[in-house]
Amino acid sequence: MSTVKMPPKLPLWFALKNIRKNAQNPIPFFTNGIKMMGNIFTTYLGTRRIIITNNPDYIQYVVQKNNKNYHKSPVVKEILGAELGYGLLTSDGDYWLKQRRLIQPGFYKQRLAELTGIMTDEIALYINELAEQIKQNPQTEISKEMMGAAFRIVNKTLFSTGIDKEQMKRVDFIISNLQKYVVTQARQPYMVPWLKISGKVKYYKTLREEADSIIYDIINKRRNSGTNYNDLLDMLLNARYEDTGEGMTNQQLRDEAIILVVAGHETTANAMSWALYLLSQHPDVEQKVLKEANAVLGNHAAFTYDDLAKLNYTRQVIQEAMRLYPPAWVIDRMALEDDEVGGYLIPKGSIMLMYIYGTHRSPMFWKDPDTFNPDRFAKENLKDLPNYAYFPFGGGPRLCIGNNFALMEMQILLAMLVKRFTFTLVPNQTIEPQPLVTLRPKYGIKMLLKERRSATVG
C-alpha cells in the first residue's frame, strides 16, 4: 500500500472558479477533469472532497469485485435517506441484503409476465387520453407527459387502485421538489444554515409528511381490506423474512413503496422523454421502431412478456438513449478502508463517484460517442465492448431491482406511442440535460404530436 500512488489532484483554483456554476450542473466540469487530468482525479464539488473516475475497470472494482468495502455515500443515506426513508436505495450492510433478498423476488420473470397485461392495459388507456387530449391542443411538454405517463405505470403496477389522479399529480410534485432539495443540500452544504432560516426545511418537511400521509393510508387500507390484489404492495405485504417468518413494519412498508415510486418512474420518464427527442432528430430510426411496432403490436390485448424479444430494436434505441442520456447520471460509494484502485490509494472515507454520463460518452470505448446509433447494441456489435463502458442501472450486488421491469415498460410505452403518434421538435427552443439525483431536460422538451392515419390503440 505504502507504494501507490494519490490520483491527480485537480486544482483547487479550478473547482472553486465556478463554484456556483458547478453545483446547478457539474457535467462540464467533471468531463473537462477527465480531459485534464485522465480517467480517476481527486477535486472538490462545493466544499466536498471526492474522488471521480470513468475507468470501466476502476467501477467494476469498486461496484462488483470489492463491493463489501464500498457503501453508500453520507450524501444518499443522511440526506437522500433523511427525504426517502431507509429503503433499497439507501440502506447498506445486513439490512440492506436481508431486504433485497425479500423484495428481489417480485421482479422475477414470473412476476414480470403477471404484470405485463396490467402495465398495456394502463399504456393503452394513457394513449387514448393523449390522443384526446391533443385534438385540443397539439403542443405538448414531452418530459412532463412522460412523467405523468411513468408515474400512472407505476402506481397501477404498485398500489393497483391506491392513488387517485389528484394524489398521483400530488406526489409527482412532492417528489420533483424534494430532488433539487436533496440536490442543494449535497452540492451546496454552505446554503443549509439559510434553508432553516428562510423556512425551506419546514417546508419540504410538511412535502415529506404529507407524502407520507398519502403512502400510509394505502398501506392501513390495504392490511384491513381481506382482498388480494395483482401487485407490487401485495407482494411487499405477503413477503416474510426467512429467519423470523414476520412480515415487513408499515415504516418500511412505506420506506420501500416510496422508494420503487421514485425509482420507478423518474428514471423511466426521463429516460422515455430523451429517446422520443432523440427519435424527433432521427426519421430513420423512428421509421424502423414504427415497422417493428406495426409488426408486433397489432392488437395490444394479446401482447404478452414473451413478445418482448420480438421489440428487439426498440430496445436498442432505449439501450442507447441510455447511453447517451443515463438517468442515473452517476452514482456513489464511500471506501470503509484504505484501498488500491488500479495503482491508486482510496484512503478510508473517501467519497467515489463513478461518472456514467462520462464513461458512456468515452471516445476509449465509443466510436463518435455524441452520435445517436442504436446499431452500437446490435448482439454483434457488443462483443468487444469493456464490462462497465455500459451501465445505466448501476451494476454489482446493487444492480438496480427494477432494471427488467424498467425495460419491459419503456419497450412497451415507446412501441405503443410511435405506432399512434408522429413527434416533432417545437423549433427554437433550448434542451439541455439538468443532472439532479437523475438526468432531467432542463427545459423541458415541446413536441407537436400528430396521430397517424389508421392509428388505433384499444
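Residue numbers count along the first chain shown, from 1. If you superpose the two forms and keep the largest set of C-alpha atoms that fall within 1.5 Å, you have the rigid core. What you are looking at is a predicted structure, and each value in this text was computed from that prediction instead of being measured. What changes on going to the form predicted in complex with protoporphyrin IX containing FE:
In this overlay on the rigid core, residue 371 has a C-alpha that sits less than 2 Å away from its partner position between these two forms. Relative to the superposed rigid core, the position of the CA of residue 332 differs between these two forms by less than 2 Å.
With the core held fixed, residue 139 shows a CA shift below 2 Å between these two forms.
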Contents of the next structure:
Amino acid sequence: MSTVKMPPKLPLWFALKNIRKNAQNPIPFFTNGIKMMGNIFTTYLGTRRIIITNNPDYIQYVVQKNNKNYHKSPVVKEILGAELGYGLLTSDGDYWLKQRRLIQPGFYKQRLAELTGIMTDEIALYINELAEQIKQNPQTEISKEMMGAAFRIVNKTLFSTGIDKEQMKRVDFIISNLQKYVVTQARQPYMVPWLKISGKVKYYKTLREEADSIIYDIINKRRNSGTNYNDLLDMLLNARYEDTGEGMTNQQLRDEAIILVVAGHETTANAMSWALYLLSQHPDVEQKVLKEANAVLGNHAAFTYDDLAKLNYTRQVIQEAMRLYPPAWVIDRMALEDDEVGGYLIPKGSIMLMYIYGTHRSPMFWKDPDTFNPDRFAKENLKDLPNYAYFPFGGGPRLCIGNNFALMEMQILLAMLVKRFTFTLVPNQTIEPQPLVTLRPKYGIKMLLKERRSATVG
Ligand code: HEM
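Condition change, the form predicted on its own to the form predicted in complex with protoporphyrin IX containing FE:
Below is the whole assembly, all chains and molecules, this chain first.
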C-alpha cells in the first residue's frame, strides 16, 4: 500500500476562499473542486480530512463492494443519533444488520401493496383540503405544502388512526426543530458551548421527551388494543428476531419509528417540490403527466398498487427531478481501516463524501446535464448508464429501505396533484437549492394553484 498515492489535495487558498459561503452552501465549492482536481480530491473540514468523489466506481466500491470498511460518519451517529435515536439510519455494524433484517420484510413489495390503501386515502384527504385552502388563498408555498403532505402520509402509513391531529402537529414541530439543532451542531460546532449556556440544550431535551411520550403512548395503546391495523407500526410490532423469537422493546420501536418519519418525509417532500417546480417550467411535460394520470385512473376513484406500473412517465419525471435535485445530495462514510480506492489511499478515519449531486450532473454520464428531460429515464435510454451514475437512494446494503415506498407515494401524489390543479410559478422570486441535511429550496417556491375543473370552466 506504500506506493499508493493520496487523492489530490485541494489547494488551501481555494478551501479558505469563501470559507463561510462554502459552509452555508458546499455545492459550488465541491463542484468547482471536482472541475479543478478531477473526480476525487481531498480537503479539510476543521481538523478532519474529507475525501470527496463523484466517480461511480469509487462510490460503488465504498458503499457496496467494500462496505464493511465504512461506517456512517460521526455527524450521523453522534449528533443525529443522539437527538433522534439509534434507528436504521443512525446505527452501524451488528446492531444495524440485526435491525435491517428485522425491518426489511415490512418494505417488500407485497407489504407495500397492502399499504397503498392507507396512503391513497390520506392523499385524497389532503388534496381535498388543499382545494378548500386555495379557495381562500390560491398562493401556496409549495415546499411547506409538500413537507406537510409527506409528513402526514408517512405518519398515517406508520400509525394509521393511532395518531391524532394535535399529536401529529407536535411531533412535526419537535422533529423539525431537532433537525435544525442537529445542523447547527454539525456545521457550527463552535456554537455548542453557547447552546449549553443559553438553555437550548435543556429546551431540546424537553422537546425530545415530549416526542417520546407521544410515541410511547401510541405504542402502548397499540400493544393493548388487540386490533390489527395493517400499518407500518403493526409490522414493527409483529417483527421477531430470528435467533430469540422476541420482538423489539418500546425504546427500539420508538427509535425506528422516529427514524422512519425523519428519513421518510423531508426527502420525499423535497423531491416533490422540485418536481412541481420543474413541471411549472415545462408545460409540455406537465400535459403528458396529466394525460397519463387521466388514462390510468380512467373512471375509478383512486390509484391502486397495480396502477403504479402504468404511471411510467410520471415515474420518469420524478426520477429526473431527483437527478437534478437529489434530496440526499451527498452521503458520507468513515473509513475504519486504511483502504485503497482506484489507486488512491483512503487513510483510516477519513470521511468519504459520495457527492450524489456531482455525479447526477456530470457531463461524463449525462448529455446536457443541467437540462430537464424525463425521457432520459425511458427504459431504452438507460442501457448504457454506468452503475452508480444515478443513485438518489444510495446503494449497497444501506440502500434506502423506503425507496419503493417513496416512489409509490410520489407517483400517486404527483399524478393526483396534476390531475386536480394547475401550478403557476409566482414571478420575480429566487429559486435556489439549499443543501442542508436534504436539498431544499432555500426561499421556498411560491405558486398559484387553480383547480382544473374551474380552470376549464372559467
Ligand atoms: C425521495 C425520497 C427518499 C430519498 C431520496 C431517500 C434517500 C436515502 C438515501 C440516499 C439513503 C442512504 C443513506 C446512506 O447510505 O448514508 C437512505 C436511507 C434510508 N432511508 Fe431513505 N430516502 C427517501 C425516502 C425514504 C422513505 C419514504 C423512508 C421510510 C418510510 C426512508 C427511510 C430510510 C431509512 C430507514 C434509511 C436507512 C437505511 C439503512 O441504513 O439501513 N427513506 N435514504
